[in-house]
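Heads up, the chain below is alone and in the form predicted alone; it's given as structure tokens.
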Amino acid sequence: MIIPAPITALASFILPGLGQCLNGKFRRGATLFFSFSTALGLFLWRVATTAHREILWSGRFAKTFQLEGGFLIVVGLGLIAVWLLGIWDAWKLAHLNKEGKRQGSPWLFVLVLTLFFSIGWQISEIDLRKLGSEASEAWVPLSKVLWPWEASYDAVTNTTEASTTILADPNGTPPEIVPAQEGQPSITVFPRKGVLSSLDENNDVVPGTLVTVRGKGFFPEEEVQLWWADAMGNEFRPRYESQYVTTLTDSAGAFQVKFAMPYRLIPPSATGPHIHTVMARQIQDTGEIVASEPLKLTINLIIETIFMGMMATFFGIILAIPVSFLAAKNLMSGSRLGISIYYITRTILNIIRSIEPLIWALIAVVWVGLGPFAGIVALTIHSVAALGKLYSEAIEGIDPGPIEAIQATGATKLQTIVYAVIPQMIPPFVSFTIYRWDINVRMSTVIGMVGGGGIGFLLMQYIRLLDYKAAGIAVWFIAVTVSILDYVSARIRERFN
């Protein structure tokens, strides 16, 4: 029975999708209703969050129009268009086409998808202009990650150093001069007491006493860096006229440089004479290259990451195999008890599998503490659920012929599994196991970020310290390791397929 077009149109005018349902297109009508309701709800939610301080909806819409007028207009017009096109669609469904079929507007759900895309564009704050205009800002860290090898080695250096003391008090008695050893570099400072730089009321630096540092016995015609250690032993490089204080030695290995005593914040509780230390350092490259600390740490932790994935896969296999038999419907459907165990096992596996390894890692860190063991526990739990599902589906897909033949001889349940099920399970089991090992190695780089051990923890530390070259070394090792494991696992799966 075809409902008259005016009635179906009026029904969709009152409630989107109702006219389609009256014409027997229940799925179409329900889809339209829930799509329109969801879009309207998201639209109102966005307005409410954008103008959350406004109480009345009129004020919220006015504030949203002020802040995000384009979103309000586009989505508002889209909702109206979907509503009107839904009325038109219900009207068309009430008429028969040339083939005697009822056919609605093909553009209705295209418009619905466009509406959801517009809402998603706004909620996710996509800004293509910013993506293009600020691409140069991203290139600096990205270039360091793509080519980080300068940070993978350190040059062995020789440091030649000499120091002397100076008093940060113009009225006190400077410390005694320690005579330099014969054949060793030495420096002197004049005057041997003075006033540190300070800050005025505008936080501008007021230069302190101008001192002259003279040195001798250094390597000739090479750079010398001046360092300063305050009364509490904190070392830093002083700056003068916006530049670090450096100089070059002459052909005899001597130098002379002037700069103002630097600014240092001294705690009010500090008592006694404030004796500071002036140091001159010459750093020479010996030509020998050694592995840097980031490279050593990365190698150690990538090995730890690989074995985390391997151990988690091993424990996952041991626990998943017996569970997979309980989750296989063709093996457990012989009795009510068996089918009950099947549904319970499946439900537990689905719950465990739905929780990401990252969440299990957070729980494991609280359970067993920081470190790789927590990562192994998290990956093992998730592996049992994932492998249990894959193994059980492999069991359900085996050929029933051998099972029926074995059962016809009067074999027990255990004998049926050993002689008819297990021989058919080996190829898919090996394939799923290798694939899971690959997944566990990749996941172990992620769970390390929450303290689950492995290279992920180191990677997060480097990123937080903005050491992108060290982070790039870790990224390269992760990428190479995953690629190698993917190749090896593919070759192993080929041999068993």
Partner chain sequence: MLEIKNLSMTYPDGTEALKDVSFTVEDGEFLVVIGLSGSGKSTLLRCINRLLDPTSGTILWNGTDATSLGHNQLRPLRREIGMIFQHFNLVKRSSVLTNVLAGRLGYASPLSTLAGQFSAADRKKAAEALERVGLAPQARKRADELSGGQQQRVGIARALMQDPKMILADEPVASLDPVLAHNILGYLEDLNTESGITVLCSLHYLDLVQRYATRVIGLRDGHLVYEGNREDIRSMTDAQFKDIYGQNAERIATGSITGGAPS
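Numbering follows the first chain given and starts at 1. Just so it is clear, the model here is predicted, and its values are computed rather than measured. What we label the rigid core is the largest C-alpha set whose atoms superpose within 1.5 Å from one form to the other. What changes on going to the form predicted together with the partner chain:
Here residue 316 does not count as shifted, since its C-alpha moves by less than 2 Å between the two forms after the core is aligned. Taking 2 Å as the criterion, residue 28 counts as shifted between the two forms: its C-alpha moves by at least this amount when the rigid core is aligned.
When two forms of a protein are overlaid on their rigid core, residues whose CA moves 2 Å or more are considered shifted, and residue 461 is not one of them between the two forms.
Right, the form predicted alone is done; let's see the coordinates for the form predicted together with the partner chain.
The following holds one chain only.
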């Protein structure tokens, strides 16, 4: 029966897709109806949640227009366009039906797809302008990450130091002077007792006693830094007139510098003489360099990371092999019990596998505490599930032909396994295992971010400290390790194919 075009168009006017159904295009109609109502639902949901304080729909639309005008206009127009095109499509279909043609135009669904992509664009807050406008901000840390090697070494320095004591009390007796050894640098301070700087009620600094430090026996014409240590031995660099106290030695290696005794909070409960220490230091570059702390830490942790991956893979293999037998359909389909074990095992494996190792690490950290072992536990759990599935598929893929042939020679069961089953299983087992090791090392680079040990912890910490050069070193090590591993694992798998 052919329904007149106006009626089908009217049907689609009332309910998108109905006209298509009337034309006998049920799938087309259903697709149009469900996509239109889904899009409409998403649109209304967004409007309602954006303007959640408004009660009336008119108010909600007005509020959404203010807050998210782009979304409202684009998606609203899209919905109207789909609705109108649906009416036109129903009309057109009726005419095509009359001519005996069955093929409808695809433009309706192109429009529906466009509508969904524009909803997606709006919901996921895509803003391509940011890629350009924010780029300059990213360049500073990124350049440090790209070439971080200045932070990979420290210069070795040679420190020449001399010290003397001073009493931070104007009334006591200054401590004895330890005479300087011949040929060693030495300093003296005058006066040998005085008042430390203090803060008045406005938190302004009231300068303490001015002291003069004289030194001799230092390297000539080089910088001298003055350091101060309080009665408890806490060292710091004193400032005078907002500058660190430094000076240059003369050609004979002597210097003289004057500054106020620094501020130091002395707790009221402190007793005994407040003997402070004044130090003069010359720090010289020896020209040698040594590995910096970030480099050493990175190397330590990348080693830890690789071994975490290895140990997790190892435990994964051991546990996955028995599990894989339970999850192999060809082995378990013998009895009803077997097949139910198969389905239970498969389901558990799928659930475990669908939870990311990072989530398992969160659980493992609670379970065994922070550190690489938690990471290993997390990766092992995930590896068992992943390898169990891959191994069981390898078992399912075994060619029964050779087994039959070996049985026919009169071989025992064990001989059949050794000569027909194992040779077929080794290549997929090796290749899946290597692949898993590769994945595990890659995963253990991030698992540290949740406290599971490995380099991810360090990387996260450097990023939080905004130490992008140190972070860059970690990134480089991760990249190099992962690419080497990727290459090696690809080559090994190639060999076993």
